[in-house]
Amino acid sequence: MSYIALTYSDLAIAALLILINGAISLGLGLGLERTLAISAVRMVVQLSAVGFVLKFIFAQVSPLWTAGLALIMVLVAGREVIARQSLRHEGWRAWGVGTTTLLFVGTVVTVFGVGGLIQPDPWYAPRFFLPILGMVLGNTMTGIALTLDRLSTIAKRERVAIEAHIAMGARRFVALEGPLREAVKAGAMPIVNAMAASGLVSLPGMMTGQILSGVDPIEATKYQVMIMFLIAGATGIGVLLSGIGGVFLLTDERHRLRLDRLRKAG
């Protein structure tokens, strides 16, 4: 069983659905049609360039390379972090918090899953340390950007409360409490549902990916239960890093609560 090749006509037939989609916003009057092109087009160039860039890399096998692409990787996801903010930190701070927590998480994560787990050889094979660490990266990004997030709005609406409970003595991870649990739930809850619909409601895009490339699909399937465990075990961590460092962020050496350090995204 092999995988069936598809033409760039079969892509520009697939694309016809934007124009439908683009049409819909015209009728509605959504104002989305050019923001949805531009993603349409950034998507197909980005995804185009990743394709020749991880053809190239796969067929160095170093280490040295994927380390490389991995650290751009990091990067740019500690940049989508802050991008996800409506309330975003002065300073470089904040993309300090989350990129450090998607480099250690990511690193951890990935090592244990390509180099414990599928143990190919040589164990940083590229053509499976930077997929594995991609869709990592990706799901964790989003959680702790959720995190943050939420921990920054829910400060900001219960600053009387925080402050009542620092002025009464409360160091800063005890005024802060109950935003830092609702935050890390927050960041938590994607993974979660994703789990929980996996297979019933859908079928991810890595067991999709091998079994339209010809893999058995229990093969398939076991490959995903292992790419949802290491998602999930990373998520759990990177919200919960981000999360302590988000109060770090909020509050100063004295434990006072500094929501001046905050901006309105735009």
Given for the second form:
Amino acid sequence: MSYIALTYSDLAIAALLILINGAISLGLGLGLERTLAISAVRMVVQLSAVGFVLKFIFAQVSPLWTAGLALIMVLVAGREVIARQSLRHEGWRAWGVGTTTLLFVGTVVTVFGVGGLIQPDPWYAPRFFLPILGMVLGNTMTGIALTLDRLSTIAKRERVAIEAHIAMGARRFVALEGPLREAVKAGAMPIVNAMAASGLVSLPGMMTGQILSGVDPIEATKYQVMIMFLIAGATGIGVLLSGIGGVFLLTDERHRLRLDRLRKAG
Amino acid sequence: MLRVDHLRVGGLAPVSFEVADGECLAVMGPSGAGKSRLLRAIADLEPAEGQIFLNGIERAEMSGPEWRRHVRYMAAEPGWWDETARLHMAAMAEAGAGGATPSLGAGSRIERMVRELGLETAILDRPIAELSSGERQRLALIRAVSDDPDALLLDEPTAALDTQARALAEELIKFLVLSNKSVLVVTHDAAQARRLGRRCLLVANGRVEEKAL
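I've shown you the form predicted alone. Could you give me the structure of the form predicted in complex with the partner chain?
Everything in the complex follows now, all chains and molecules, and the chain you saw is the first one.
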């Protein structure tokens, strides 16, 4: 088994499929051709840019460059968490909760996985550190976004009951215990389901990639299983921490429910 | 005694007044004038500038939950977070560091109140969702006083009740006043205000005025 490199003409020929899609859109008057073209061009430009950046960073093998790119990934993921909220918190506090959780969980789990288990030389080798951080962040981000969104949506729906509890002297974590449990469950469900379904419906992307590049399927499976454990662990810790942070976002220091600080997302 | 000093609530001019121990003050005025917000602010359920004292202790000297165990707000539309009324009161009894811990057993003070308000004690174990609005309102009143708070802020506590049940609820409120509680009652019924106390706060046109009844 060996890796087969693609030529640019291979890519051009594959792009013909997108042209066929465009022709279908034109023929049926779906009006999708413009969006389709823009999306395809964006995909090519974004992936190429990432490819060049990674090539440069991998060549450096510098802890600073690795940390710098890792930080950018965390900041972008933190922004994405906020973008996925149907109810937005005023100010920067929600962004702070999402980003801090991602930074903590992403760092701890990736350092554990790369430095502790894979053990490349040096341990921060960007070729290992950055792709694994990316997978951990991508999944944890989804879990955190779901948790925070569900928490504020339930708090709004159950406002009367929560405020009744607070009026009887309950502290914030007592009054919001039910919504917090539900939100944490909602945030953890996708990764639990993904673990249960993986391998049956489709092969996970990383495993497919390794097999295509000539890695023995058993070795690829071992990597994929480890990654799934890392992702599941990170998501579990991430949704719990962000749920706790979410309770602080929804209340103030006097343990009052502060739904007045929430705005519907534009 | 509950003393409110230059409290700024929503669009209302700063409000100052006192309710003595063993006094009931009616809060009256048109819908939307800010009566509920005034009560919610006193219970520290929404932010408001100004000072509030309970028996000489300023609100800021206590945590929010501690304040609300002493100064109890009962909403016009009572909320429920558990399945039965008994589970609610058990949760409050468990959490009740501030007030007296209520006994929930047969013959307890809570069961006595349930009977005094014209209900069967079995209602404490029936699912809240199956109860009528009048039954829920009476249970909410019992829940509000179950752990013996010092001040009560009752928002239209008898709005969902028929004449007989309302009379029983008023008897309970009078009993609370006799037990030295400071009570504020929002009502649209001038006759009820006169039955319960001698003074009222009139909330209208962005102002709060104190009037004799």
